[in-house]
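Have a look below at one chain only, the form predicted on its own, in structure tokens format.
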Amino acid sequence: MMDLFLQTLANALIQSGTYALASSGLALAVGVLHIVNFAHGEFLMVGAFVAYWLSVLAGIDPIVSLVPAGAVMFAASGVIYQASIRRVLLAPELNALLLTFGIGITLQNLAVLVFGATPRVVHTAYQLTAVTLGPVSVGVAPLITLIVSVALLAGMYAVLYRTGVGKSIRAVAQNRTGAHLVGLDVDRIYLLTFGIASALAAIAGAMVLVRIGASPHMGFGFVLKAFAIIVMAGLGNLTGVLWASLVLATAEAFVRTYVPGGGGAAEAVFFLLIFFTLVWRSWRTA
């Protein structure tokens, strides 16, 4: 019984790394640009397909391909920002919601037209191997994705809190007008932030490819879970994303393991977490 409990915790920890990586980009967009990017899941999907085709056509390991996947999405997000996002930043929030939702639907349907609806998977030697630590057994592929996720998140936090660029990003997030008055190029900071957030989503997509594959419809589920995570953490709270990701991954893992037929129910856990979070916050402020 204890062995099963520890294995479930290990599975949750592994999954939380991918959730945190995917959610951090969304939290960054919310915190700095003050928009909820509903196309974020499709950016993750694009990253997964870039990594897939690099693996198939060029023989690049999916883990290594996260770098070009992130670079491709960083560049593409610049075009998306200049063509559309920047035009609704000062508009009512509903405009940005509808715009990003439309971008997401467009990318999803383009992926279906180009790649087909059939999920794609990659095969590597390390996908079939595992590391055993006492009663806990962890696949090498999930373990690698966790290590990469932690390293990338640590790098992102270092940039945000230890560099001049990070200070500029945080200044714009706190007060757009004040940042402009002291000479910061606010539009350029927004462009950079949107690019970083999009690249993080694409990198998370490459991580997901290694574990479960790529599909044109994969983004929607991830953006819903990422939204649940940033709601629990507090909109724009990057630090809170870490513990919120662990809470969601743990809840899903325990439902999947201990609830009969919990495989399907685990996918709905994030709805309950959003509900209880909002109720709790309403109760606190009442």
Second form
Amino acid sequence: MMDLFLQTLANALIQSGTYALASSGLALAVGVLHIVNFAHGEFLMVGAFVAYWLSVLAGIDPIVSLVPAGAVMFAASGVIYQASIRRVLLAPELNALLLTFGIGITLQNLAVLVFGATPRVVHTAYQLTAVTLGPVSVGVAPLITLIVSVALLAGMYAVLYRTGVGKSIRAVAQNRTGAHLVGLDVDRIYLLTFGIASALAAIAGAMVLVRIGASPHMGFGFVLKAFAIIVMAGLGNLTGVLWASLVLATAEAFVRTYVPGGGGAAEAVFFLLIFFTLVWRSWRTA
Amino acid sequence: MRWAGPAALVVALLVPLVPAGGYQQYVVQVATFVLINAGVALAWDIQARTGQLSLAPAAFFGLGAYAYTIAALRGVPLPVAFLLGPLVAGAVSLGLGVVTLRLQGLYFAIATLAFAEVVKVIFKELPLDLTGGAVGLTAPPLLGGHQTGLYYLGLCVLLLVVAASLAVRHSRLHYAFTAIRQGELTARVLGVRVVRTKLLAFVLSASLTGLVGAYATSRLFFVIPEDTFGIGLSVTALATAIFGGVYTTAGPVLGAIILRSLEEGLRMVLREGYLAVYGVILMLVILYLPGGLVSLWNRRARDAAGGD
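Beyond the form predicted on its own, can we have the form predicted in complex with its partner chain?
Below is the entire complex, every chain and molecule, led by the chain shown above.
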């Protein structure tokens, strides 16, 4: 009884690592650029496919591939930013949303055209092994993804709060005009932040490849959940993202374990929690 | 462009009479899909004029579709079942509207999205003999499934949505909606009953979406939770409206005609991945024509879209 409880908790923790990684990039883009990036999920998908092909063609382990996956998406997002995103930064919110949606559908369907719609999986030695900690058994692959997620998030915090670049990013997020007045190159900070956010998505994609697999349509489910998480956390609140990921992943895992036939209902719980959080918050502050 | 509306209506009336040889049926079918997309997009636009970005059209479309199907399967006369569509969607939207009307911007969008997802799961998990679960139900066709008749019925449904849109545009509501969109506080100071007006827009839009949902089901003959409540439906609605031109009546209709025909054409050529072209077109329109297609000849629409 207790064992099942602990096992569920462990599963929730691992899932929340992926959620947090996928969502913090989105939160960064919303918080700093004030852009709702609908293509974030497709950036994740691109990262997964980069890692997949490196594994198939060059035999590189997908965990190692998170570096090239992140790098590829960092560079690609720079091009995307220069060619399109920067032109809608001052336009109405809807325009930016629809632009990134267009980018997302284009990437997704290009992937379908080039790779086909069938899901792909990688095979590594450690995917079949598990670590046993008392009553709880955790696969090595999910454990690695959790460790990588925690390390990356810690790294992101260190950059944001302990370096000059991080300070500049936070300054721009707080007040674009003010940052510009004290001499910061706002456009470059935007470019950099968007690159980091997109690279985080791609790395999350490589992690998902190890745990589940890659398919052109994998991004959308993640972006929906990532949206939900950042909204629940409060837009642009990075610490809140960690809590929201943990709460939502835990709720999802417990419903899946304890409610009979709960696989379908788990999704509903996720969105139900978000719905009530939002509504409750709006009525409390009003 | 005073002649554009009547001219479009005449063309729409003539569609089933076009001598297209073996493609006759296909043309009418695509035209029917255009009517459905235009209806949902225009209904979405009516509400968007109050500045609320809803991602719940799929929920109201699905509620209308299921209300019609379930009632019709239980022996309710078909016309009555048809009217249940908008009624159920409207009633639910009233409840949802009351709860969410304090939310703004992205928070409202996500709350409506979350609502739509929850409704989808509920319909999947309800007892099988009521909703058919994940497999869905087969819906009894209206008018005996007569294709041309159903096309004209769809045209009537769309005309009703157009009439609602024009009625809003040419009444005091237009100014109330616009004022709320440009600043809720200012609108309140100006004497607009903000809560009531937003709720009216929400319920009107949802009822119309439910009507289109009931119609679409009577034409497609089935409901499936993944499709009928699919997020794709909501996204298509707003993409269509923005492509054509938001806050106008002609924009969403024009957007539906072009995007849906294009989609069907590309589907024939590419079969898979054809939506990539759709995505590229969306990007180009947003970058180079932010007011939508309507802004090509309508300066006022261009200013309206760029001005807030």
